[in-house]
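In structure tokens, one chain follows: the form predicted on its own.
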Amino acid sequence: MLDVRGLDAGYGEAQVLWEISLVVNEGEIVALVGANGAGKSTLLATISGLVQPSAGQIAFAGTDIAGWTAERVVAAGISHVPQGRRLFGGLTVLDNLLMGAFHRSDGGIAGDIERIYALFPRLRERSSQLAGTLSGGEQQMCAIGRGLMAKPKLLLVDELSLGLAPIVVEQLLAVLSSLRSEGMTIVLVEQDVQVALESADRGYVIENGRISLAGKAADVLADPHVKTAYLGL
């Protein structure tokens, strides 16, 4: 579904990503892990059109989308749940969910709202509450729900567990697992290496803007370098 080849990107003259290559197959969860500042968020932002690459290819379902605008990327079927949630705090939960469907003109929006409420019953209870007053876990539910309202084929989730209690993270991971079982393809970016790799099919480790290790998630988790550098084992 996604084939990134030789990708370079950064901000102005500051290059952050160097010759990144990775593959995401349809219907799998791929974890992208690494230390803070390694380039994980920049990679997602480049895939989703928020950062323009300086070199390389981003093939999505066989089409090179490198350099596309974010709006065009969303319309093509990629939805990005950003680090820190980035909700519209002065809008209600329902309005935030509707913002995720801004490019849609089909008649299925009301039904998809109900689907999000089924995935996250707490959001139904908070439907008319301002998003800025939600708890951290509820905000993450709303951010994921907003991303799903775009009806993506590929969901990019940046730092799912940031600032959340372990029990909430478990609940969110269970939702992502259920989405995968329905055919959703997911890229999960996480600083918590163990959380990410235990939930994924395959994993990539990014260090200093370069991919340093790739493989089945269990193999990456068991790698001596990963255990020493990221798990302290």
The other form holds:
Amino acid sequence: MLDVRGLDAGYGEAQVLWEISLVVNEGEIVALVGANGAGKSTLLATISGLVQPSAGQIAFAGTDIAGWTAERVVAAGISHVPQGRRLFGGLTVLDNLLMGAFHRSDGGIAGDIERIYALFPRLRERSSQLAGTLSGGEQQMCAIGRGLMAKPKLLLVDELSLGLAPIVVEQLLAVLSSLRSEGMTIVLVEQDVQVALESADRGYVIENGRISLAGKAADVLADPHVKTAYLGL
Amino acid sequence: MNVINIAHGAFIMLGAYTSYWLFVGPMHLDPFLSIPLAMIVMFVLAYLIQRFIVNQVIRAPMLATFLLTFALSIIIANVAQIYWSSDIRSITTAYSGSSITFGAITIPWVRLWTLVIAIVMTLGLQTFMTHSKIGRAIRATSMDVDAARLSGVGVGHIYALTFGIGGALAAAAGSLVSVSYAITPNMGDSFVVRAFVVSVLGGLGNVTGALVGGLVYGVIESFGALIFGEGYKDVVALAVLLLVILFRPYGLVGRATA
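Having seen the form predicted on its own, the form predicted in complex with the partner chain:
Next comes the full complex, and the chain you just saw is listed first.
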């Protein structure tokens, strides 16, 4: 579904990503793990069009989308739930969800709002509350909900667990795996290596802007280098 | 949007001239009826100015847009002066002199209608901003540009649209003042200072706040002129601006939140 090849990207003179190649198959959860500053978020931002690549291809469903604007990428079917939620704090929860459907003009928006509320009943209770007043977990629910309102084929989730209680993280991961069983493809970026790899099918380790290891999630988790460097074992 | 448009006064002036030329022209269009036309013209002009000029510096610090729109306002006023001369013009309609009297208070009809139209437009803008898809996208973009882009918003278009709406409203203001004030190429300057004070009074970015700010400011200005003399109008205006910035930087009706 997603086939990234030889991707270089960065900010101005500072190159962050070096020859990144990565494949995501339909219906998979792929974990992208690595230390703070390794380039995980930059990779997601490059796929979603916020950062322009300097070299390489990003094939999505057979089309090279490298260099597309963010709004084109969303319309093509990739939704990016950014790090730190990035909700519209002064808008209500409902308005945030509706913003996710901005590029859509089909009649299914009201029905999809109901779907999000069924997935996250807390959001229904908070529907007319300003998003900035939500708790961290509720904000993450709202951010994922907003991402889903774009009706994506591929969902990119950046730092799902950041600042959240383990029980909330578990709930959110359960929602992601139920989405996957309905056919959604998901890329999960995490600093929490254990959490990410335990819920993924395959994993990539990114170090200093390069892919250093790739494989089945269980194999990556069992890798001696990963164990010492990321799990402290 | 973090853009302070100093050329707003020039847009008001262009709106006033649009009404003037339509009034003296062969159509002899009533200035109140020319409001929609002036709005359309200025919407298009402001949209293009944002898209091709202001947008170039939109990501730069606010000072850049400040200076750029200041330059634009000087250019627009001077071009107007070249083509339309600096003659003072005015619109006198058949009903210009008539007024309505409530006991001891006499209000010219044109002023009353101006007030009514201004309130209707403010409420219309407020409704548009809170209930329409585009209005929601404008507010979202002003809160977080990148998140808006990730939601599929073409922010370049949204910025230009916002500027265009501002231009259209300035044009409406121009048409409205054209019946009460003298029309000159530099008439916008005094309005820009007042608009700025009113916006700060209402809280920047607060639509209904601007209405409250406008009423409060109007009363202060009138009483200031009465007490200190007509020549001190601008002193009063800027003193009010200073006091508000010092004591209520979030506006009279706003709240002190981030």
